[in-house]
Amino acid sequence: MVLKDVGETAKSWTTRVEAKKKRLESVKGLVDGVIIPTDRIVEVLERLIKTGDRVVLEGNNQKQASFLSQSLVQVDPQKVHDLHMIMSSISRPEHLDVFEYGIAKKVDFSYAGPQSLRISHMIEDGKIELGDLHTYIELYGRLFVDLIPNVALVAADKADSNGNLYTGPNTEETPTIVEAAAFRDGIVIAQVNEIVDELPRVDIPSSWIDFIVVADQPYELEPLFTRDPRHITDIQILQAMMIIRGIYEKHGVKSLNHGIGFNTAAVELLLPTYGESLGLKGKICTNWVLNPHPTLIPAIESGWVESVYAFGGELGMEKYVEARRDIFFTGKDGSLRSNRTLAQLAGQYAVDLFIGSTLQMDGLGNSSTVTKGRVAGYGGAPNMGHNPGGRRHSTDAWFDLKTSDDPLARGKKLVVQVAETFQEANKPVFVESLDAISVKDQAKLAVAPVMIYGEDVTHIVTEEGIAYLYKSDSIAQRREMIASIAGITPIGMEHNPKTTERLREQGMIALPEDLGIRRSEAKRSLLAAKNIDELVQWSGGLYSPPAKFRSW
């Protein structure tokens, strides 16, 4: 054993809590106890953070620190520069601006939707260093590990003058983004729309938090999963009657998320009216982890939904979701309690079933929204779209996947990836190769951005009919199956009408026919609600939707 030195000087274990109450010090004559005066947020920013600091911000795709976000592209470049920005969803202009001021050098991040076309040009010409694109859940597990942040800047609804937060509706990913920094000694700071004497619950303790600032305009929220019905095509009324009746009839599907997308609003307006023909209520589709879709409201109006958990709020279902506390997860003040770390983990271990569209798929299956000259990202579908091999718990439809009488053969998860065989512009969806191999040298990553692997999918669902993939047996009955659904796409024009009457006639794939669906019966007549209108009328007058929905 090594003794150390009698005069060996001791090392000091508490040199993060010392920085941190150096940064509080620097600040003490801006501040009002935990309050930033709203006018003075730019320079408490400038002595908070510290150049290279990790600084997460919050800005998923939906609720927006946009105060925060806005005064951050304001600090000096001089004073603050090379930060290592986290962020769960680049949605804003300033997300982006703080790397072209010189304030920010490295960003990692899930998802970039409106802003894939700027950030994959930035990347190209050096303007950002990009660490990785990750999955929500990824990302969040990151925070704790090896990137855990120096400063968190997120947002809540409402505050009290001790600094306790009211988050809503939305409270999304702001727990775990506070918890990371707060137990770590980094700082945190919460933008609010208000400070009131008295909070309607307190979502998140004031001791998890530094300071608050009230903003000068509410955080931005955007109504990302809000589907006009008249949008619906006759094609997606027939790819979700074939869903219902090929995939979640067969299956005995009850648990499951859907991903955006008017196929999957088609879906959720069918079941009162085409499911119920099928005396489908109550076999299928009961409990759901999705956020509050206004296109779910005829089917829990009708009985069909025994309960919704949310990644995060959906403006305008706020009053909806009061009066329905029977199916959502509410607090003692009847708002809607969402988490999105949690609804990611139910989504990935708890549901049966996860659907969603894609891009582009390539000859088994693999698939990508990352395309050439756009950097999109992930969001959550990888996590939620992948077979999770630590699930133990069995369920009728998880368990309908086994393929063998192996005495340790298990269930599978259902994968399900739908889309129309060519987009707009008449580009196909079915590829020879993904945009995503190109991308990954473009944007120097490890690992092509890959959204769902093929060896997860377990349906394809295209205008043309479904492809059982959990049951092909090899690499080249894969590729046959799915070319029988690929129409005239490239990989389409591989199938042999011999090899496709003999896959339907094993079962491997479907066409409507044999699932006993008329192409001709599928109209919007059989929509449950054919306009945002209809949707409130159902609602009995609690959902008000945003007001670029409204056409009264």
Given for the second form:
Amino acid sequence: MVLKDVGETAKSWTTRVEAKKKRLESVKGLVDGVIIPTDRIVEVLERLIKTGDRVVLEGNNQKQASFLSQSLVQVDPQKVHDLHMIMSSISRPEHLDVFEYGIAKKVDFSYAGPQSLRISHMIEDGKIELGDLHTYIELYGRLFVDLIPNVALVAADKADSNGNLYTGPNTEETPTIVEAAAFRDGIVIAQVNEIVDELPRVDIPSSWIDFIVVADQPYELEPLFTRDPRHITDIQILQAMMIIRGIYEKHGVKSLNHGIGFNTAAVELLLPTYGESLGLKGKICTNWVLNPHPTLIPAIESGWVESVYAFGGELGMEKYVEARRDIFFTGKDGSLRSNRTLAQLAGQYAVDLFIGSTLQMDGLGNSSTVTKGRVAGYGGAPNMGHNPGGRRHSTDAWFDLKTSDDPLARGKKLVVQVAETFQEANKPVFVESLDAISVKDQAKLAVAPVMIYGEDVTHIVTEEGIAYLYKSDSIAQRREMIASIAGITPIGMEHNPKTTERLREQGMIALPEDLGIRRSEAKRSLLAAKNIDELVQWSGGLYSPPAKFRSW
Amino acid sequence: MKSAFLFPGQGSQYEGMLNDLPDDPVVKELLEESSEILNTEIQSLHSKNALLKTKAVQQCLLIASVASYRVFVKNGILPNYVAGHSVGAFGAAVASGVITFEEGLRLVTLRGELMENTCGEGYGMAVVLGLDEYTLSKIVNKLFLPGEPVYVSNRNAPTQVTLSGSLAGLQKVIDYVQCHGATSAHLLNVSTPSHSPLFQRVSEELFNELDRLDLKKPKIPISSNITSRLLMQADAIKEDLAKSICYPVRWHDAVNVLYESGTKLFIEMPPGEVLSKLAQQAFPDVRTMSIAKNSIEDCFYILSNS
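Alternate state requested, the form predicted together with the partner chain (shown: the form predicted on its own):
After this comes the whole thing, all chains and molecules, with the earlier chain placed first.
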């Protein structure tokens, strides 16, 4: 059938691109090609951004588009208001100032640790309309579904005069954000530290970019993943020994993610010493998804590590990474290429194990890092800290967690939670009820902000021992197992010494002695590097720590 | 770099404190002005005996902090934010231009008198270290008896929390927490149950007095004692000044909000250094100074070069 009567006022299928053209024309007199003069940025933003727009502002826990956020907060709220901000991390004061000043109204985000008290107040006071709290992957995913941005504000190291971008080691989430806006007729503005004739490499091509602006100061970058070995305690070393023997060796864990905990930093620093003495080199911890942790240097130098794929860079590690191209993902220019979205996906689907620290855990193994009165969000831990039901490939460690002979039985991702039974100031980590529940009510969230669900946790490690939760499918037994290693916390006080003996015999829990570990051996002398200076020495002088980590 | 000035409350006073203020004509002027308003010799305010009275303590704290603040103003240096602990909030309100110094001095005089005369003997405050406010609140609710009232009051740090109430009630909580997780718990040298519902009437009288004044819009945002919000309206500040005496001071949160708002430098007005130490412990990456310990010249230098 042929349609005969097509109305004269035919529907336009190009309204988005036409609207974009109009916006671009509105700044013609203010810009020089793709370049926005630094001192005109506020005026340009007032024309390019329209009231009610969805604006994605780059800022994760490391790299911040700080010049653009400081400029956005200066726009006239009479001209631009009711913005819907999308930010993976709310970390700078002006990220919330835009709401105080009436420029923005609604927010969807992943993480707000550095602004967790203010955002909690502003939600309570009705100054912010909260969309939702997400994990990184969810938020990035929604950029292509129901949170498609009108405007993307991002940061890069350098640009050329055509608008090609070099993001250097800190590519992080820039390509994802830019893609969501650029291919849907949104406007992409990148702040850069400088414009150069020739870029070391192109991380984002100019056809994805509408404007660049030279920032008055380089973008903010935080060295979040540097852990000074001086602060690692004997208890953390004991936990690290248990992790290596009772989990990595036991299951043959080859691919993994580590976060920023001191206990996992201890694991990294024990590989060349304790791990070596157990003859584990090449058998565990070969392929990593993590940022270039300085504490991984001794293991790399000792030949433990085959590959590292990174979410982002780490300040001071640039030269070391360039000099170890066989290990890291690097561009033709030699510098690190990171990508937060892909690293999160790799950490979700492709690794054997996720391990993270927690501040609170209930009797069933649900854990959370939230504190009452604070809305901190998630970041990426839950993306990696769960058993992805869609996984179909098998690895030795994954397959080793199969607990049934059913012909359709599957293996399981290893999700390990490490905690000392008490936090500072006598706060028990193991509690009857998570603070997350009170935060849910206070911030009127649909679900309580649980970081890792008990059903996903396969192992819990405390200074008392390891609970092999994956071996149990009974809630009562899980509770017993957790109580057995929960020390003298309220949950731990429930345990019965006879039950503990039975669980040990059944291999459901293991104490250090069951793993052949003597507590007296857990000493700092086992660390391959005991301070930052020794890490620099291991790196042959290639690692250049930020000033705040230098003790000399 | 954003800065905040902190105005200390009761506990920081010491004998002869007004002799240790910065040597500057504006300080002398303010001392003379105070003497005229109060119709008394300055030296009689900060003697050992005088400081046994709440009224004189509050007067001295306001005079010391505002006098020093005036030296900053004279040099054209203003902070981005101000905050005051308990009676210190009146100094912050003067600094922000909400009330005049004279109004402030009359208000703290009234506040001190009301506090002295409301509860009589047998009341006071205590401090508990090592337990958080939620744990302590549960304990206090469990042990509470109407005849021996005791309340959780100021949240100075996550695990430094005060109690206010009857001496009998305070002692009962102290005895209990000493065996249940506190690292330290003892009575403070204070004879009033400040920041508890027992001072409801003091709060009402202060409200009446504040209602008579023409409060100005603050020139500098003030971090609130009660709600730990940044206050930018005169009405909100009036409420905070009046109500604070019968509500807990959420000091840790009040400073945390300043920190999250970008404050990287905290300077404490005389006479003490309690607040700057608390800020340093809570936020190791900020810079803290106090006029009592660093000189005012050092504070000028850091403020002008940051």
